[in-house]
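Coming up is one lone chain in structure tokens, specifically the form predicted on its own.
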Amino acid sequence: MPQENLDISPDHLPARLWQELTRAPHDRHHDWRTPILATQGIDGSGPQARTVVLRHADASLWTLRVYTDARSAKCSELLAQPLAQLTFWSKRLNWQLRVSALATVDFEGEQVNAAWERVGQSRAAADYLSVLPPGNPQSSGEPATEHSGNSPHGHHLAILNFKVCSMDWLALSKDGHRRARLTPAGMLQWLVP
């Protein structure tokens, strides 16, 4: 168990958390690269949680970014109710981070175009070119190979931007758990684990 779970000071905690968050999109093996995103279902189904891939984290703006298919349920859920939560777990650190955030969904613009320039050159491009929206039934278990021509952009990539409202950090340790809540305004409150 890392000693830093016990030694981290309040002055260093925000920077330490953002250090991990900004590293995660660039390190395929980082535990925080694939958080759980929770949204509120719009069809009466209650909370919806799924794993997403963190694509960008900005410590100065307290923002996080995720790519998705524009036709996915999470887009319509976040448009209807933009309050979301992302939960990160690091086995290496024994840290859980729950991030409450306000989401915006971008279907077009410079950010989407720049993202598509990168994604469009990868194997992941097929996920955003499929004629079938995510979650639709298909006849076989094979990946959909038909490309969609009904998008004005030729693809269905959308970007979910999350403006962090607060973070709830929990460090698990056999010597005693620690927990704190942080906000972009600089508030740090120690909590009972």
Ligand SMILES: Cc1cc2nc3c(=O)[nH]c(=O)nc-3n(C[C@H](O)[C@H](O)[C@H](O)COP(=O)(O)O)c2cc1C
Given for the second form:
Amino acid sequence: MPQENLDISPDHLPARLWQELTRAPHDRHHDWRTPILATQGIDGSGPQARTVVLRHADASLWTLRVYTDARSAKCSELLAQPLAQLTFWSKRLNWQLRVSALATVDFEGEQVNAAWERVGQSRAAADYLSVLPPGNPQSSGEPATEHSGNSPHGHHLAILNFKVCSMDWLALSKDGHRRARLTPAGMLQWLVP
Ligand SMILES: Cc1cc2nc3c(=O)[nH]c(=O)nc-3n(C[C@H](O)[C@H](O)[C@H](O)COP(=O)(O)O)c2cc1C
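Could you switch over to the form predicted together with the ligand, since the one displayed so far is the form predicted on its own?
To see the whole picture, the full complex is given below, headed by that same chain.
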């Protein structure tokens, strides 16, 4: 158990959390690189949760960024209901972080072009070039090999931007768990874990 869980002061907690969030996109082994994104399903399909890769975190703006296929269900869900949650768990830190955020979706523009310039050169490019949209039925379970540029941009990469509204931090420890709610305005409220 990291001793830090007991020593960390309220003044340092936000900066300490953002230190981990900003590290995660650049560290393949960081548990916080792959949070669970929860959205509200459309047409009564209930909550929808899935793993995503955290691509960018901005500690001064309290924003997070994720890439996705513009045709995926999560895009339509976030357009219909922008309030979402990203849940992070780190075994190393024994910390869970539940981030409530308002999402916007960028389908085009400078950020999307810059992201595609990087992703388009990588093996992940295929994730944004499928002929059929994600979740579409297909005739077999074989990985799709056909790729298309049937989009105005030649790819389907979109950016999910999350403006953090609040964070719920839970630190597990054999000496007693700790939990706090934090907001971008500087509020910190200790909670019963
Ligand atoms: C480790 C891991 C990382 C993933 N990263 C992403 C990602 O960054 N963006 C994304 O759209 N889907 C990602 N996925 C796939 C999603 O979990 C999901 O299956 C897919 O996006 C379809 O979700 P939707 O139909 O609910 O929109 C990832 C899956 C795994 C297992």
